[in-house]
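Given next, in structure tokens, is a single chain: the form predicted on its own.
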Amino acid sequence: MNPATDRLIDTRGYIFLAVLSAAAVLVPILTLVIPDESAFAMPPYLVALFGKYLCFALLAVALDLVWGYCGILSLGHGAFFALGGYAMGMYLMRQIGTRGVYAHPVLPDFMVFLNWKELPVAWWGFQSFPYAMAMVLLIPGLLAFIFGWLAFRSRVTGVYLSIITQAMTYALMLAFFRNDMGFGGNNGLTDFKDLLGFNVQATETRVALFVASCIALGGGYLVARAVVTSKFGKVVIAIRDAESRTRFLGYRVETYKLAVFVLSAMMAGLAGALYVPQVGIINPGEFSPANSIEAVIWVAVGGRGTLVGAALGAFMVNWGKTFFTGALPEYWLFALGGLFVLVTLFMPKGVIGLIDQYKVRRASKKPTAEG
């Protein structure tokens, strides 16, 4: 890189944070603040909707991570995210207490259904909000690393690595279906009442996720752009670049590439439990080996390798699923295939690429002072 593009990957990512921190603070004014009447008041459902888009962005710069940064194409990153989500569900769901259709102190409405005698022991410690948060990180970060340690030992890579990614979100998504599973079967979690004592359905609590997907995603994005721009990933990118001449001059090639899919997947994880109390319920669908194969699009459309790109792909790709789907339904999926076709021939390096290249061609043309 040259010394203009390292200032716009700079600047890019403090307005990105710049924009961030202004809809935290603007998001609640507008809809808590500002009469309902007035035409600046922002509906509660926009709220939940753009903070669906927040931790979908967050699940973008994750998969970048590992994508843009180290040249693994995950297409199993929706398996890291529903964990995260189940793991958020069940907190919500133990918080419904006898307030469920059948009043059942512990056990879950469907499990009662079911009938489900005890709770099981993988639905112990739900109950505490600290405990399900730490799960959030820790399953999908453990899930992480025994595919990555047994992948990456194997020297797994390429086209064969992403489509056993596949597989493995694959087939988390048919033991979900499971009733057995113990965790809701076909139907998921749902009907969720509150979080942390705060009604789900409430406006404020609406605003307050929404504001928790912001600090979440500028979190994320900084950590990861801390990953990178240290000597640690330096050796990432060598390894993107030339796996083999990295290993021959000693580095240990798997850790690196273990260590970075591993924090991927956490954070892949702590967008899914963003996003279940903002939708409301979390099923075997999430594990879609679609909805990875939609990501990927997010982040290839905005720019991969750069991050803040990601977060813009995964924004305007949905914004544009909201409106198609709404609009035309029949030919959103169209939309989509074509969309990524245009972006592999004529933009491979997404939107954020090509407003890189314009700057950078606009800053070499002007004159300088000599001249």
The other form holds:
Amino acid sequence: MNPATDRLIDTRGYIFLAVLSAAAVLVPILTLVIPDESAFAMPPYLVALFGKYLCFALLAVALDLVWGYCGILSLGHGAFFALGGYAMGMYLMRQIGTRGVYAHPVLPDFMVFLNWKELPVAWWGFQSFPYAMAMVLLIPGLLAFIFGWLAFRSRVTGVYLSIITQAMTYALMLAFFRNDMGFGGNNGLTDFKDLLGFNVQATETRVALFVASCIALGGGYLVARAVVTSKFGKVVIAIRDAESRTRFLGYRVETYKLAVFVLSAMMAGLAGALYVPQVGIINPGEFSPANSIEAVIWVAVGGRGTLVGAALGAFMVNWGKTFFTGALPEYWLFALGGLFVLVTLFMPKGVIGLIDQYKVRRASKKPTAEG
Amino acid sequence: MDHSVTTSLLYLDGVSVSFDGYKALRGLSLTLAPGEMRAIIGPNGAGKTTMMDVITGKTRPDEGDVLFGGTHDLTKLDEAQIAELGIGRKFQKPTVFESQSVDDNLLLALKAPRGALATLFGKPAPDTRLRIDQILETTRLKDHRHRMAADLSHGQKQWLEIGMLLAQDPKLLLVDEPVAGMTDAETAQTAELLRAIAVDHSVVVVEHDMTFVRDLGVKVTVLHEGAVLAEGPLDVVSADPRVIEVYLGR
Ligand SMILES: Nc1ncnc2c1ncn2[C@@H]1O[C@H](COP(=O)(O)OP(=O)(O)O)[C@@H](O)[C@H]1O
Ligand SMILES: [Mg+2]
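Beyond the form predicted on its own, can we have the form predicted together with its partner chain?
First the chain shown before, then all remaining chains and molecules of the complex.
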């Protein structure tokens, strides 16, 4: 009903999508076309690094959808990301075939090592790429559905909900650490060889994964925008701001929360699936509660409830992390904690909020400029 | 359940609610005829808001019957189901969706399918714009339609919430202290607005403001300590010595 805010893509969105498109075009050129000696050539490790950031940005957008717009502070979104990653990892493991250390045609090395004779049911079908991709979305979606159905129906909200999401990812971490779960235990899944027949280490594959991540982030952003600018999105924002009022208007709050939560979990799963081939490993550490909390910090830093801000926050914080863990590794957690406190106290709307404030101030300084 | 137990639109009988042993409602009985407007008065803590909580499914009574339209047992339904039956509510503290525009607040309230699929993929009904315009006119908010609800004055928020009630087009409106914090002029306008609404809706209004209740000119029910103390025209009720003692004579 409001032409200014209901547009699918606003000014900020155009800038965001333009930057993503430019990256998707320029990075392949800088990496593959420009000769390696040139000062402009982009080394493959940077492609993988930025590709990883793009996956984090998609996770941040997914988290912003539930937290920024529906008020559900999930401290367990890393679990959905990791599950998507495991689904992709299982596909990649099945592609290794006889090239593993034990050269077993069906069983991944760690199963041979554990003396297993048969492929566990959970692994069936993962040699098929379409099946694995379906699982990338369905498994996180199903977990979110079951979890959300139980939590939202019994009206668990606020801190309590945050705590149980955190417990969920912690429990999954403990489970995946166990060898008898059949997902590689402690070591996780690694030593991948190829993806759809292409060598995962090859620069071309890395570039393709980078471009795929750009597309996934852009697509995820557009889906999230379509949701939040629809009437459904207005109901979701209403739930965030005045949950019981929304109930008295006749909306089934739990259904709305569940829908947003499941959609967000699927986006997080997709992000995890793109992440795994770019970093070459998935292990239970990805379920670590700290990962989920970090994702919340990205969103807070960039600006909650803005989508673009969430993506921006993921980039900035991870850029900082890459720098810090290189230069002063032992101080990273302090820097992160300090950043969170500063943002909460002084930048409640994050970096995007600062930019908006600056724009407003500039506009009010020259009121006659338009006329 | 297709035979009506009662011809009343709203029927409360022997309703009791206690919070940690404190009895907020003690055998409250009240009936409202279809199309009727009723004013409820009573001192603070009399149980007026709790009564609305019971009718709208927010609070479950320990005992007693609550029937709507003679057939629907409201004690068995949740908030969304009760709202879908056609009971709308305005809260004591104005509760609008602060971060959304006045237009969007009304759009959210407007009678339309409430399901997630309908709101995600559905197109708004063709008369949506028109109905919102009408409500903006009635509630004098036309010039403020694009403002954030948070930026409205207190009185405007109260009106927006009444507008949201109208948009829902419920059979029964429950209005909790609509003029609290309003200026005299705003209070008079609100009485006028509610009388206009009462022409084709049943309304229950809780209010402290006696001038306002007099302006409404309807049957009054006096609540005291969770039960009905007196009922009748304002003049009769206010002459009742028990009412004077607990309420008017303070
Ligand atoms: N959720 C609650 N928990 C505990 N006590 C409550 C609750 N709601 C209302 N009460 C108590 O019940 C009594 C009636 O409250 P209320 O219905 O709000 O009164 P009124 O609206 O008539 O001023 C008050 O004493 C109040 O403190
Ligand atoms: Mg009250």
